[in-house]
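So this first bit is one chain, no partners, the form predicted alone, shown in structure tokens.
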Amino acid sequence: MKNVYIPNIVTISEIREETPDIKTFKLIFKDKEAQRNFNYKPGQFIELSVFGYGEAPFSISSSPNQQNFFEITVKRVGDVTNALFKLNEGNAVGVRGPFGNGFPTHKFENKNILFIGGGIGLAPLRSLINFILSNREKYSELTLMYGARTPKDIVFKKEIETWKKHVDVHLTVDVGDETWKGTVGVVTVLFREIEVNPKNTVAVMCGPPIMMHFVTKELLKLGFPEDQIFLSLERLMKCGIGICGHCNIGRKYVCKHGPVFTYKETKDFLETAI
């Protein structure tokens, strides 16, 4: 049996700059069999090691349908991410996982889906959006509400333009500039721009805790059932399998029982308590 604490070696095959402090890393396992066996669901995460600096969790931002590689989208915030940003294409890192439960896409079939993201929180939603677009016939209307701090902080800019062909996209920024002609304000202002029927719609979101708190509040006002609101929570996850206790919230371990929860499961948690 493979030791879950020992990382596989992967190669950085491509690095794309999304914003001044966010990059997407395309990763390929050195072991071809390990690459073939690397199956994941949208919303799951990996633990990535930058050798000599440490290990940190990152959501997988690519669709599971892309089986010859996978991608993570990373914001530079600490020692591990600073070290990762100094690496080049061709360098090696370690990967454990995938971990967590992911989004229950089978429960979304034949429903409208409202995606709500804030900042780097669009990364796990990107995995879900692209997975759903590759199985488009199974799902009904798709709507995206996404907010970033400034226009420069919007991630996946080119991809968002592609999504607009299939998804009703609504964007906002906290602070605009001379180039920005769109909505200004926190992501909840975008509720004014959409019409949504909660009876046949699931809402999925990821972003800063304060954003998810107020978005959840709005969704409940609109009549969304508590079990039709799905959230991807973030915690400092270490072991990835619910042993070390770093990501404990009450009786839950985000790495093991999440990171995807329904609001019904999390309504007593700090992030979403109303």
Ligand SMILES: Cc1cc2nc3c(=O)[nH]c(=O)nc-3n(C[C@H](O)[C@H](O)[C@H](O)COP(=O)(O)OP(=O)(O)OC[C@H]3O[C@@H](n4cnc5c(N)ncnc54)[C@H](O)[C@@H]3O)c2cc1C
Contents of the next structure:
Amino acid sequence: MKNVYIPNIVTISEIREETPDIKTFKLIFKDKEAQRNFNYKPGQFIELSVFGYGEAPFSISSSPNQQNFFEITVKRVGDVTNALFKLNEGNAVGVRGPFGNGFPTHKFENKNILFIGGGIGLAPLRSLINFILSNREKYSELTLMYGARTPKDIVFKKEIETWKKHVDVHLTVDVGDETWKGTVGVVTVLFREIEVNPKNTVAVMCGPPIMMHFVTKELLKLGFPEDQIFLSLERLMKCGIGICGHCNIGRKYVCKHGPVFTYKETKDFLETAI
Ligand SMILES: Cc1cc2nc3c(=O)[nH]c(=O)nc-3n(C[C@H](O)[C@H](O)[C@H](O)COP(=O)(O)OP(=O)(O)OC[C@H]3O[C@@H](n4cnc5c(N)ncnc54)[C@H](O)[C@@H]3O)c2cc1C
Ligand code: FES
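Beyond the form predicted alone, can we have the form predicted in complex with this ligand?
Then the entire complex follows, led off by the chain already shown.
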């Protein structure tokens, strides 16, 4: 039996700088069969190891429609991410996964989708948005609300421009600068700019806990049913596969039962979850 803790080896084939402290890494399995067998859903994550430094979970930020590679988008915060940022194209890292449930895209079909992202939280939503755009006819109106700290902290800038052809995009920054002509304020201010019909709309969000807390409150006020609000949660993780117990919230393991939950599923322990 294969040891579930032994990673596959992948090569970093491209590194793109998104912001001063966020980079997107394009990864390709060394073993061609492992690459072919790497099937994932938007919203799933991998455990990435930088040899000699450790392992950490990252959402897959590319769409499953890309079959010859996959991407992660990483913010430099600590040991593993600092070590990853020192690597170059051509270097190897370890990958376990994909793990987690991912977004239930079949439940989004024929519905309007309101994507709400904060900071690096746009990474799993990018996977979902690109997946949905490549199956556009199955979904109704698409709206994105995205907030970053400053204009320099906005990720996927070029791609957001291309999304604008199909997605009603609304951006905000906490603090503007001389280049910024758009909205200033936390992401909830964008509710003033959009019109949503909660009856046929699902809301899908990922971002800092405080953002998800206030966005959820606003969605409930607008009349969104509790099972139409989807949150992608983060927790400290080790195994990623429901064994070690590091990531539990209430009776759920975020790595195995999540990271995507409906508000209905999480509301009993919401104060600790978001
Ligand atoms: C499902 C999932 C998906 C994720 N997706 C992404 C993604 O797409 N992109 C991304 O950039 N990140 C993502 N993360 C977050 C990422 O896994 C963490 O930031 C990870 O800790 C980075 O590892 P590190 O070794 O670089 O940082 P660490 O050394 O673990 O430090 C991370 C931060 O946490 C603090 N910290 C560390 N240990 C403790 C502690 N014991 N108590 C309090 N604070 C502590 C550090 O000071 C630092 O600010 C995801 C997490 C989960 C669970
Ligand atoms: S990370 Fe080990 S149980 Fe979730």
